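The chain below stands alone and is given as structure tokens, in the form predicted alone.
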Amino acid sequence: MNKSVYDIDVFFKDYVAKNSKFSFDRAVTLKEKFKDKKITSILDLACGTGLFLNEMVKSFDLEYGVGIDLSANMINYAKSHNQSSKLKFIKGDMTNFSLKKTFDLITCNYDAINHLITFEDWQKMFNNAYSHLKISGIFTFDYNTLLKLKNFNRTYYREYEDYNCVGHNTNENDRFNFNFSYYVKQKNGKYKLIKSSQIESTFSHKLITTTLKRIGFKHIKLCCKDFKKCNPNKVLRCFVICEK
């Protein structure tokens, strides 16, 4: 896995900003999927803010879920913002863990699992949602696909209050790479540059599904983001649901 850029203040502050919306929409799809399956509990891997499994706690009626993230500074903002007792937090790898726990329902959202730079590292975290799962739990988690990485060559740009961010995307030896300047506002009136860059990897819909039942899951379906099934040569970004 890459190094966590969400260390560096100002992109973290972007990124809590954009995963707001994603967070309250994804939970309002799972209830609606999911809204005649008993699920007591949840798992989500690279859990970021904490915001998603928030809003999970207020969608079911939850005995406990539990938050995995490499980020300290994800974590510690997951804990002060988050005071659910039902809700745990713990700085860890989601490629390496144990919980010594099962849960209904595991997630990994926001196409975290495109962090895994290589396939291995991706086989390794299925194998850790699937030894995690109680019988019959589910497992979904989305990506960005082979397609978006094709078309990811563009430059966009984001104004705050208090920064200002131009993004240029590129594809480069089969990957993604972000590129971000972070032009923030100093005392002075100033404007100081920060630069951050991460890297995503994917891979072929074959290649995941074939390993997802390898593993044991059963009933892989590969949907649009409100799970309606669609043709994942032809989305960007591709959502998938299995089971244990």
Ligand SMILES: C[S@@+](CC[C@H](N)C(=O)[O-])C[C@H]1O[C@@H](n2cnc3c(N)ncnc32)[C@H](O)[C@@H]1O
Given for the second form:
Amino acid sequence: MNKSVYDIDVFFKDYVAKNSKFSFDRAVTLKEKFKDKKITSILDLACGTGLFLNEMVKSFDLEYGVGIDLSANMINYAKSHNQSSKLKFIKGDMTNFSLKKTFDLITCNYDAINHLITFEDWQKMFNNAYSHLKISGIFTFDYNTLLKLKNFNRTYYREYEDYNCVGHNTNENDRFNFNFSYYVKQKNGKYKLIKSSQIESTFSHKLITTTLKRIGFKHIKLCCKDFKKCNPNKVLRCFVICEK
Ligand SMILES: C[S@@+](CC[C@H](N)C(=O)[O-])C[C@H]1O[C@@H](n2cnc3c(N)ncnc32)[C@H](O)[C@@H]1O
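Same protein, different form: I have the form predicted alone, so give me the form predicted together with the ligand.
And the full complex, kicking off with our chain again.
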């Protein structure tokens, strides 16, 4: 099995440098959305660097917050940047965990759910979210859509001081195939090539919403990032919000 791209140091460094804005913006949007709601516990599935929970803890009177992520690099980073004794970061799989705690809010941000390849794993994650939610608790996540998959093919090049990256995206076999070639500058001035790839999946809005409904979620809404209703067939990223 391929090592997760997040556990390849150059990819991780690149990701942390370029991708923190999404989690930060998501925290700002959710803080505004739930400002009048009593939220005392948050579970962030595939929490990455922990930046989202660290932002959320500043605005909610949390009793506890938990972040789970599969990548050791991500969890080590989250632990070393943890700004609150109320937050815990755990290395684990969002398709298979049991915390013996329930939460007011469960999130899974930045298309992390697309990392689950089979729909069976999406269902396991939904079931876990449901069983860890308090009654009337909220579950929200976002995913890259079939429209994004259709328009996914592209090659790009990024140049930095100590490494360069060639990225090649394809939608072979109806999946997101990311191929990265990193040219990392060595002390002797030569470049070392580090290759990595990642596969992600997506499914139809209908399958996702009917599954959430079958599990027991209520008030399921597909929306844009600001929670305004959207036409899910016309967006590259769809946000879902629902309740237990
Ligand atoms: C695109 S990043 C998003 C990180 C974070 N949610 C954010 O908003 O910055 C995807 C994350 O999903 C994690 N991940 C992938 N599969 C996972 C799984 N089965 N269980 C838990 N985390 C997983 C990766 O390690 C990575 O940190």
